[in-house]
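Below you'll find only one chain, the form predicted alone, shown as structure tokens.
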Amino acid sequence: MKALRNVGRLLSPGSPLRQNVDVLVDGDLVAGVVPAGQGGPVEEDFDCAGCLLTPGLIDAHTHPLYARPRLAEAAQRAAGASYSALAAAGGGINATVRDTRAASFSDLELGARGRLQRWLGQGTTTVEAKTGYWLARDGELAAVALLSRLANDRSLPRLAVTYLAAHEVPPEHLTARADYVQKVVDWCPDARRAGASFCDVFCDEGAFTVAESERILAAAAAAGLRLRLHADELGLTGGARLAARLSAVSADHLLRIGPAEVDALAGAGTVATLCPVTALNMGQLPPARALLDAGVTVALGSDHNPGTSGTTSMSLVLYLAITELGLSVEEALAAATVGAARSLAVTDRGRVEPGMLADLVLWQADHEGAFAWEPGLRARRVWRGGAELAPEG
């Protein structure tokens, strides 16, 4: 048993604010929360010095396995080039596919490990991680297997692995879309066996149609994969309504949706996973307040990817959710913990309560208002399953 002593403020979504407490940890789990000094003798003490303690943050949308970022495109976009124009010129997802197919898996693993270590050092203890930069059977399945192997490394965040072969139609199939859709369908059972928990489809303008997406997701569900969608980011094409109709666990981005789509998500219980970094890059914000007001569970993701979002800081995402999407501090923290846990269909994390995983972050602040004041608030200490890890230097 260990005790995190002298916690100034404990903010755990779904529970009242607790001040001046000790948090007791037994193995991987939270054992209790007691008034400061009343925890009794333990094997190990850590003095939290009156700082803020929260659950470990959960990043519900990432693309961490790729060869290199598309920095020239980032500069072009900053100068006014559109996402669609860059893709039409040979950039975008297919540019990363070319780079990633040419890279060795040892180099790809090294890069992914470095990114994941940054996530953990910045206070993110669970990360959803997608494939999607091979768009060919062997590469996509090898990517699932690699991410599944990294998920067992206790020096990295916990991972939820998502099969995203339907990220884009690869160049070699542009004149045979139906053939590629059939391949993605056929690979679903293999992806499940390789360790994927979810299947995602980029259902949007210029990507996969609603009919194509539904066909892939039906096969994924039959293979035992839970369903997610990139939906209505580039245009209002019906992705959010499809997610609701299929009872997908999450519909992500949602920059173009309106009241009808909000109501559909609310009725289906589908989580809305919002990615404010990418939304700002695209110049279009999702209707976060309307979603919350309708009773939709909101989650947050960094959308870390080689094109539009290089951040691994979920505290930066929290800051943007507060300052740009209009969430309160408490709403943003809930979206990055219990909301994100629901997006990943897990119930053992996201709160600091007895029996929950002891995934905890002590912040360099004595009040949660710091999330609304300092972009990228730094973690002072991070615990993953009760094991203390050094924060990012």
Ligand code: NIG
Contents of the next structure:
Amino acid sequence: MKALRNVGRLLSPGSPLRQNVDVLVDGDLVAGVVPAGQGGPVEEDFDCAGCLLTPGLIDAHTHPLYARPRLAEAAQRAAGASYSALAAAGGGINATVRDTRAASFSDLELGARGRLQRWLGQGTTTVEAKTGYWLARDGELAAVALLSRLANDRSLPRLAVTYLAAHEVPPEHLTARADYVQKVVDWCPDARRAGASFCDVFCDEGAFTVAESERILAAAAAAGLRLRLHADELGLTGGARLAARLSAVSADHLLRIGPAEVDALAGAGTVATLCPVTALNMGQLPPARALLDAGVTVALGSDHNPGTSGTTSMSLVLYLAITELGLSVEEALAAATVGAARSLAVTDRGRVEPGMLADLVLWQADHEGAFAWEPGLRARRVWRGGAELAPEG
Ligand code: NIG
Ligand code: FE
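Here we have the form predicted alone; I need the corresponding form predicted in complex with this ligand.
Now the full complex is given, and it begins with the chain already shown.
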């Protein structure tokens, strides 16, 4: 048993704020929360010095496995070029596919490990991780297998692996889209066997249509994969309504949705995963308040990817959810913990309560208002399953 002594404020979504407490940890689980100094003897003590403790943050949307970021394109977008225009001109996802196919898996693993270590050091203990930069059978399945292997590495965040072969139509199939859709369908059982838990489709203008997405997602569900969907990010094409109709666990981005889509998500119990860095990058914000008011569970994601979001900092994402999307500090923290856990269909994390995983973050602050004050608030200490990791500094 170990004790995290002298926690100034313990903020755990769903429970009232607790002040001046000790958090007891037994193995990889939280054993209890007691008034400071009232726990019995333990083998190991850590002094939290009155700081703020929260559950480990959960990033519900990322693309962490790629060769290199498209920085020249980011500069072009900053100068006014649109994401769709750059993609049509040979940039975008297919540019990363060219680079990633040409890279060795050992280099790709090194790059992904470095990013994932940053996530963890910045207070994120679970990361949803998508494939999607091979768009060919062997590469996509090898990516699922690599991410599944990294999921067992205790020096990295926990991972939830998503098969996203339907990220884009690859160049060799541009004149035979239906063939590629059929392939993505056929690979679903293999992706499940290789370790994927989820299937995602980029359902949007210039990507996959609603009909194509539905074919893929139906096959994914039959293969035992749970469904997520990039929906209505670039245009209102019907992705959110499809996600609701198929009872997807998550519909993501949602920059273009209106009241009908909000109601559909609320009725289906589909989580709305919002990615404020990408939203700002695209110049269009999702209707976060309307979603919350309608009773939709909101999750947050960094959407880390080589094109539109380079961050691995969920505390920065929290800051933007608060300042740009209008969430309260408590709503944002809930979205980045229990909300994100719900989008990943897990109930063992996201709160600091007895029996939950001891994934914990001690922040460089003594009040949760710091999330609304310092973009990218730093973690002071991070525990994954009760094991302490070196902070990022
Ligand atoms: O979530 N929209 C599709 N996927 C990413 C972008 C990926 C990329 O541009 O490489 C997103 O924004
Ligand atoms: Fe994405």
